[in-house]
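Next up: a single chain in C-alpha cells, the form predicted alone.
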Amino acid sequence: MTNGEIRNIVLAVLKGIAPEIEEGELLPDRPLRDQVDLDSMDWLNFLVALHERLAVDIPEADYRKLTTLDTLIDYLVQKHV
C-alpha cells in the first residue's frame, strides 16, 4: 500500500471515531490527539480500528511514537510492507 491508500484508510477510520473532523484542517507534524481532541479511550479504539482494518500489530509499547499523522502514517506503511 502507499502512503496515500494508508493516509486515507487512518482518516476514514478517524472520521468514524471523530466524525466532527475537518481532513483539511489537520496539520500532519501536531500532535493527532489534541487537534482531534480524542480521549485515552478513543485513541485506543482508533488504533485498534487501524489494527482490523490494516491487519497490522500496534504493540502498545510503540503507541508513545504514533502521535502526529505523519509518524502514524509512515510506522503504518513500515508495518504493512
The other form holds:
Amino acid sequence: MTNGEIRNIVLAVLKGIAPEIEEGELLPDRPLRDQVDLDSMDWLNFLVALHERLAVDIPEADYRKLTTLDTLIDYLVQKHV
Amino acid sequence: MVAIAHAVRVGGGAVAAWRAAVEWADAGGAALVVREALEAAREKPPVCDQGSEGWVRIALQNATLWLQAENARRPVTERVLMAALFLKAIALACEKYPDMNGLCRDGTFAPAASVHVGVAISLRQGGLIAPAIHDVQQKSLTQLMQDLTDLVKRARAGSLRSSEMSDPTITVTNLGDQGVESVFGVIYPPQVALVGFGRVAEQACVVDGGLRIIPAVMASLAADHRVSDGHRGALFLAEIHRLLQQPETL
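So the form predicted alone is up there; where is the form predicted together with the partner chain?
Expanding to the full complex; the earlier chain stays at the top.
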C-alpha cells in the first residue's frame, strides 16, 4: 500500500473515533493526540481499528514513536506488508 | 447568589447583610427557593455535606511495569489500560470501607451490597455522564477492560441502559488522563463519595531514601461528611494506594 492509501485509512479511522475533526485543520507534523483530544481509551480504540483495517499489531513499546500523523503513517507503511 | 452580592454591597455586618438580602428578595420577587433559603438561614448555619479529604500522590512504578509486561503478551484487542486498575482498586477499597459505597437519602445512609462504579465519560459533542460498571469488586481486569470499552462506546453512541445511569454506588473521574495533574470532583448525590484521578506522569519521588523519576498520579477524594469523616477518607485513599502497589493482586 502506498503512503497516500495508508494516510486515507488512518484519517477515516480517526474520523470514526473523533467525528468532529476537520482534515484540513490537522497539522501532520504536530502531536496528534493533543490536536484531536484522544484520551487513552480513544487511543487504544484507534489502534484496535487500525489493526482491524491493516492487520498491523502495534506494541505498546512503539507508542512513543507515533506522536504525529506523519510518523504514524511512516511506521504503518513500514510495518504493513 | 445575587442576594449575597446585593447584601455584600450594602455592607454592615452579617445580620445587616442578611436583612438586606431578605428585603431585596421581598422587593425583587426572588425565586421561591431563594426566599426559602434565606428564611432557613435565620435559624441554621449554612450546610455543605461534601467534605474534601484532599489528595494523595500514588506511585505507579509497579503498576506501570506490570501493565507493560502484561500488555506486551496481549494482542492489541485485549490490552489493559491503567484506568481498569484504578476501577478495581477503588472497588476493593470500598469493600474495606463500606461508608464510601452506597446511597444517602433523607439523611440516612444505606451501604450498597455490591460496588457499582460510575465512570465519568466525556461526550465528544460536549457534556459529561457517569454510568455504572456493575459488580466491579468481583470482575477480572480483562473483564473490566471489556466493560469499560463497551460502556464508553455506548455512552458516546447514546445507547446506555437506564440502570447503568441510575445505579452507581460511587463514582470515579479520570478526566486528568490527558491534561490536568489533579482532579477534584463533586459527589453525585445520593452517592456519598467520588474519587478523582489526574494525569499519570513522570514525577520526582522519594523511593527507598533516594530521589527517583517514576510514573505517579494524584488521587483525590470527595466524601459526604454525614456518612464518613476526614480520617476514614484518608484511610480509604491509603488503601487504594496500597492496592495499586500490588497490581498482580487486582
